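So this first bit is one chain, no partners, the form predicted on its own, shown in structure tokens.
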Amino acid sequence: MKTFGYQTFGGPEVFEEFTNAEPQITKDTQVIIETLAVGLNNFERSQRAGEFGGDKFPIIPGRDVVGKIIAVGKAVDNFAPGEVVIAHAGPAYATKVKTTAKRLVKKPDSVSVSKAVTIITPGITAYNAVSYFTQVQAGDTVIVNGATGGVGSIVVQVAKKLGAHVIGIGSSKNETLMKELGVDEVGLYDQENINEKFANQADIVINAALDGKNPSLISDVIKDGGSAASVGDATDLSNKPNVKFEHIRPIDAEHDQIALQKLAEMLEDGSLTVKVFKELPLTLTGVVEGHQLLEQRHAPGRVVLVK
């Protein structure tokens, strides 16, 4: 099979083509799938530049993928050969992957291979923030920062298919996305002050936005007693002691699941939308060419592979 990686830290460029052997069945619970669509995430970008993990060469990135099983182990009895599958797996740079059940949900049949793979590393994320991390309910006013990213854009939708009065919180340019995702309130970092305008406002604060400059912002609308979630580092919550607050991590393959199977029931029943900015082939052009757009930083949707 063929694998798409690196044997050194640089820009896009530094990606080859590999032949690796065919993946093999060597534990009852694995299952074989024939990549179909890889989702590109920023993760991945910083770490083909050398800024997070190891050096051990080569590397085959990724962990999002949509692909038809063709083979599966004896105690593997809830898929089957020629279904296809949403997956939390990796490394998904190639056109086979092998993984565990536990890591797997079934692909709706009305939505895109190309759609699906978009909600897999970002979906978890925003899922677990409204859910685990926080515990977010109907009738909550729920802030999210960075609402029109990857991950808050699908926070926002998640809170609000639970019932919450959701202020999203991103700049001038995004405002009518906020708007179409269906924000109750908006605040424009760049031409307002939302610390003031949303003072001791928010039941539950989800920070999305990794590179924030607004150290004071959770602090300032939260009200005492709510919670709190932050792609980003702890903030001093030290005015509002009885906030809770958590850093968002990953979880386990058993959340992963349970978020990915809500996620595709909400893209079946149109109660999700992920933007595809780009859909390239799976091929090393296309990944070179994807990884050129994740350099811009703030690509309009996701950048998906396609076989």
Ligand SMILES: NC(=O)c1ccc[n+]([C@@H]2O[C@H](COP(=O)([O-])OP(=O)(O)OC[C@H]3O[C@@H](n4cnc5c(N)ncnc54)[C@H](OP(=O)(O)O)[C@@H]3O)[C@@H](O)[C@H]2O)c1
Given for the second form:
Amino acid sequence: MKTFGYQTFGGPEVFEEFTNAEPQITKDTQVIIETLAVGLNNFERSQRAGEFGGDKFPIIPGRDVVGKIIAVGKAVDNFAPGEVVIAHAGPAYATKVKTTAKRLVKKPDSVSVSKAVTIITPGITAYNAVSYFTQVQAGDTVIVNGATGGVGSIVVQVAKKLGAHVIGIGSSKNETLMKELGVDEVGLYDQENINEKFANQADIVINAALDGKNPSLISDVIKDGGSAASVGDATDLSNKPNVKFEHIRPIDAEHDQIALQKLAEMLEDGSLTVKVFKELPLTLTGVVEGHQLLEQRHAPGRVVLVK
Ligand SMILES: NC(=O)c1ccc[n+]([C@@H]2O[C@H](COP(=O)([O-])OP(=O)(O)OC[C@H]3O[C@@H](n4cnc5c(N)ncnc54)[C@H](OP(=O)(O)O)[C@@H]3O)[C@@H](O)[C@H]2O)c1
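In place of the form predicted on its own, output the structure of the form predicted together with the ligand.
So here's everything in the complex, that chain up top.
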């Protein structure tokens, strides 16, 4: 099998192709899948650039994969070879991935592998932000910073489905996209002072902007007593002492599987729209080009690698 990784931190060109032994089932709960699509994430760009450190090379990144099951362990009775699954598993920059059954959900037949792979890390993050960290309820006013991104666009749609009033914050070039996603009101961070415009209006704030940009948004726009969750670090909330703040973080495989199942159903019934910006081949050239696109930051949709 092939894997794509690097032996030193740096730009997209540090990626190399490796040839590895074929994966084998060694535990009864394991599953081996042949990769059909890989989703690229900002985390992998930061990781490759050395922002998280580490010295165990080579690093083979990736946690988002859609693939066809080619082998299952004896204890796996809910998945079978030949089924196509959505997996939060890795290393995903590989032509085959070994994981366990609890990290999979079945891909709906009507959903393409490219679209299915976009709901994994961004979708789990978004779903958990809405349902676990802030517990959005019908009628809540929810402000979503980064509403145009992979995480934020799914936050918007899940919150809308729950019956919330959603205010989306993004750049002016993405205003139409936010309206298409179904936001009730729009804030354009490059054209207006959104902290003032929406001061003290939100029951819930979810900050899904790149690197948690504009951390003071939460303290400015949330009502005291509200709930906030952010991909960024904790923020000064001394002016709103009764706000509950959560840093959005991974929970566990059980929550991930619930999130993936729900999002796969939403993709299938058409209540969730995801945007694939670029499909590239699952080759070394595709991986390098994909990371060059991640470097540009403002891609209007997800970058995916397909077999
Ligand atoms: N903690 C976790 O478990 C977890 C998991 C997944 C992702 N993340 C993090 O979440 C963040 C978003 O990830 P993503 O995959 O959704 O990224 P993405 O698709 O690149 O989206 C980035 C979003 O940030 C917005 N943005 C950029 N600059 C901004 C600014 N100055 N003010 C307000 N918004 C701004 C963008 O808006 P425009 O394009 O309209 O400018 C876009 O909506 C990343 O930092 C990522 O590392 C964390």
